[in-house]
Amino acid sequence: MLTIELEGRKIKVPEGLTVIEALWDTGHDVKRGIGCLSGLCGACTVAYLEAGAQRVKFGLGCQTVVAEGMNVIMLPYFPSRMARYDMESMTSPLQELADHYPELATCNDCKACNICPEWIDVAGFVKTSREGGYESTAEKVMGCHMCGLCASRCPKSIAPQYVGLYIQRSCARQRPIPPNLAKRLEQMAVLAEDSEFAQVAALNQAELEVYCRKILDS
């Protein structure tokens, strides 16, 4: 057993768990900030300070386990503006950047929202933004989880990871399409499936079973 606080209380846990089995473990409830379970949505940061440490590090509650001496909280969703916008409707996405997100000028480069749990550079990929380096941008933000920990530090309200995705979705619009997505976009524009789809929903269970079996041995 170890002795860590959370969320304000000295309690004993097992060895091995992780902040939100801890908390499960110790009866809390908890279902507001859970999410995947598995790393992959960012619902679940955490900050934690280390026994004998002084900076506090950030993380994933579900994928960060407890230690000895560890003093951690869960870490409430952070609302920060996202630009409304219909990219199909825009010719060029990523000269509108400015136009939706006009707080990115004002970036002072303090490297505040550099606290990311997957190690992003956010400071970074907001200087590239500024500056025009789009897909490098893109590159930099592929496993941001969204979970707005480096916008609840920017000073001037800027929310680099809603940026980051503006950036992420220009990008992808502009590439061009690989042949073989456009043309099952094509087939499924005209459903061209349709009539096996609807030969499938009519089967009963034991018909489905003997089509699923053919198919997998196909």
Second form
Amino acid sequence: MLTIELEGRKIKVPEGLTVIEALWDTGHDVKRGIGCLSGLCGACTVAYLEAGAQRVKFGLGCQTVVAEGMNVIMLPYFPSRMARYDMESMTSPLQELADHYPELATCNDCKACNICPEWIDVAGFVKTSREGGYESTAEKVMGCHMCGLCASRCPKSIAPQYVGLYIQRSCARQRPIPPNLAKRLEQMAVLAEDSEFAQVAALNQAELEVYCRKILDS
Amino acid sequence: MYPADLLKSLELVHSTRERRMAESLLRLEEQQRNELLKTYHPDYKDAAFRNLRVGANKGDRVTHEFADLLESFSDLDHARINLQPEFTTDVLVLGGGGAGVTAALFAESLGARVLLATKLRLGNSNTIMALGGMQASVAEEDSPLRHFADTMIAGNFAGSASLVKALVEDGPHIVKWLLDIGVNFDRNVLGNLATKKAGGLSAPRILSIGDHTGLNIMKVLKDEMRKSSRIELLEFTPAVELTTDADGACNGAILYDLGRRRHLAIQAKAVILATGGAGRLHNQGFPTSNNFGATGDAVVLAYRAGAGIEGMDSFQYHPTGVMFPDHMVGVLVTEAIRSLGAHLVNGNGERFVNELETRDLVAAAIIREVEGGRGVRTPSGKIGVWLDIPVLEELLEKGMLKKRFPSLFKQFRRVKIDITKRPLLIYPTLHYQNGGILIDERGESTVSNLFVAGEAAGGIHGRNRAMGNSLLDIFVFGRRAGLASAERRFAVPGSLSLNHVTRYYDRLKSLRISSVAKSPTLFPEFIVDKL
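Given the form predicted on its own, state the structure of the form predicted together with the partner chain.
Below is the entire complex, every chain and molecule, led by the chain shown above.
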């Protein structure tokens, strides 16, 4: 058994449990802050202090295994301002970024936001966002699961996760339609395959099997 | 980090790598395929199934886990609940994953007022966990017809041709819609959508966003949901029963507010069930790749309301679920790894199946190895086989794993396993409910005004779902259900009743069924097995 401090309470738990399992094991009926249980969705962020350590660390509750002397709480949510917008009605959303997230300009690059459980260089993408390096930002936030831990550290109340998502969406919308998709949609618009499908509907099970195998051989 | 005895087995994997790279394994003949499935696939283990004694599908073969839920009573005191609606809306969407949000967006686009209720936080769903990608026939050498044939064959022709037709024909249009709202699918140097091959596909058809495809789509969908004031959201409020009118048509639901611990009735002109699958029922004791909320609620609710179901004896066991370390058991390793040529290696250092066979066959082959004593045992007694991921760096290029599988790389970096150097121990994990509630091409069930979308719906994937078809399915049928349900917004819903529940219970009682199980399950019972 290990002795840990869980949600401010000193308690013994078996070895090998994750923070979430330790909570369940000790009678915390936790539903909020539980998601995929695979370390992918960012619902279960925790803040913890390891035995003897000085610096608080952050992680995911479903992937952080408790250790002797650990002091840990769940931090599944942090209030951050999120702009409201209808992106489809904007012609060039990137030019409107400063209107929606004016606080971005106040960043003084203190790097306090670099606590990402996915090891994203948050300060780095906030900087490129400020400087107009939008494609680079979009690239960097691909692994962001919007847990909001970074926002909890920002003395200027910037919410990097929402800024990143805004830029990611804007960049994607700016790209021209992929030629292969455009071509397929064109082909489909002339309905050549619809008559094929009308035939399919009339087939019985055995004929359908033959038909499908024939398509693949063609 | 691996313990000493696993490291020893790993040495064998490393030392046989060169030899294995020179091998090419033949694809199985039809007879071998049938034999393998019949002997080792969990769907064919007769003792794990029984025939339903009540309801629209009385006599059908379903898993014990589902039969227990369908032949049981609810916690809800249906005779005493206050059925005065607290909210009235046009479209009630149950479920906050990809299918639910898509349905809500499309219903709203036609002017319907939407209320979306979800058990967990909006977006917490299996959609977010979809790693590998989404099928859509956009490649030059591909076509919707090919997509149709592949899907029918993968499902062993048990899928409905009309639903599969809807799936494949909407595919390219769905891609266009997703691009329009700001989803960034990977592209090649020419600006074309990059397409990848996968098990059982006759053309490259998998679109992806690195190895976190679902996450990046869900982020955008959630963001898009907030633009309209016509969509209202209730989080941490699962549905526990549907309501019906005097004619048996669906007209709302009873929700349970987890925070306030009280029930509330919602009246709607149409209801869309999009609460996903049932991995957390842990069929036959299998681990699962599914999220916390995947407890099969949709099928329970719809079945009590009289809806027909289909294929509830067919589940997908994804071949590559993690077996070590203990706290990651069941977590998925994307099929893209196998599609690119990673080897499956047993305890003797041998490959034992062509890794590009369909998921059901590969899973059955892994179970065969383990049952035949050729597995590898972890310190806690779990048994699996190796997935040789590092071989990809030699087959393709150095550094490709970190670049193309950043999510997987990070997941294992946390536990100090470097996937560029170390294979992973894997075993099939319960991944997907192939069957579900019967729907038509508009997404409507056999109960009027009750629509179903996503994993909860049945009839699309037959007896085995091909990789990437579920991510497409949720958008195709989410959209169709959203559009069709919005058209019901001018109807006048009758007063709410739970008469269907009373009738269903009467039948259970007349059969002397007095189950102790309560359904819907809502949340899995967690028994931490390390104690």
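Here, rigid core means the biggest group of C-alpha atoms that superpose within 1.5 Å across both forms. Numbering follows the first chain given and starts at 1. Source: prediction; values computed, not measured.
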Core fit, then residue 183 C-alpha moves 2 Å or more between these two forms: yes
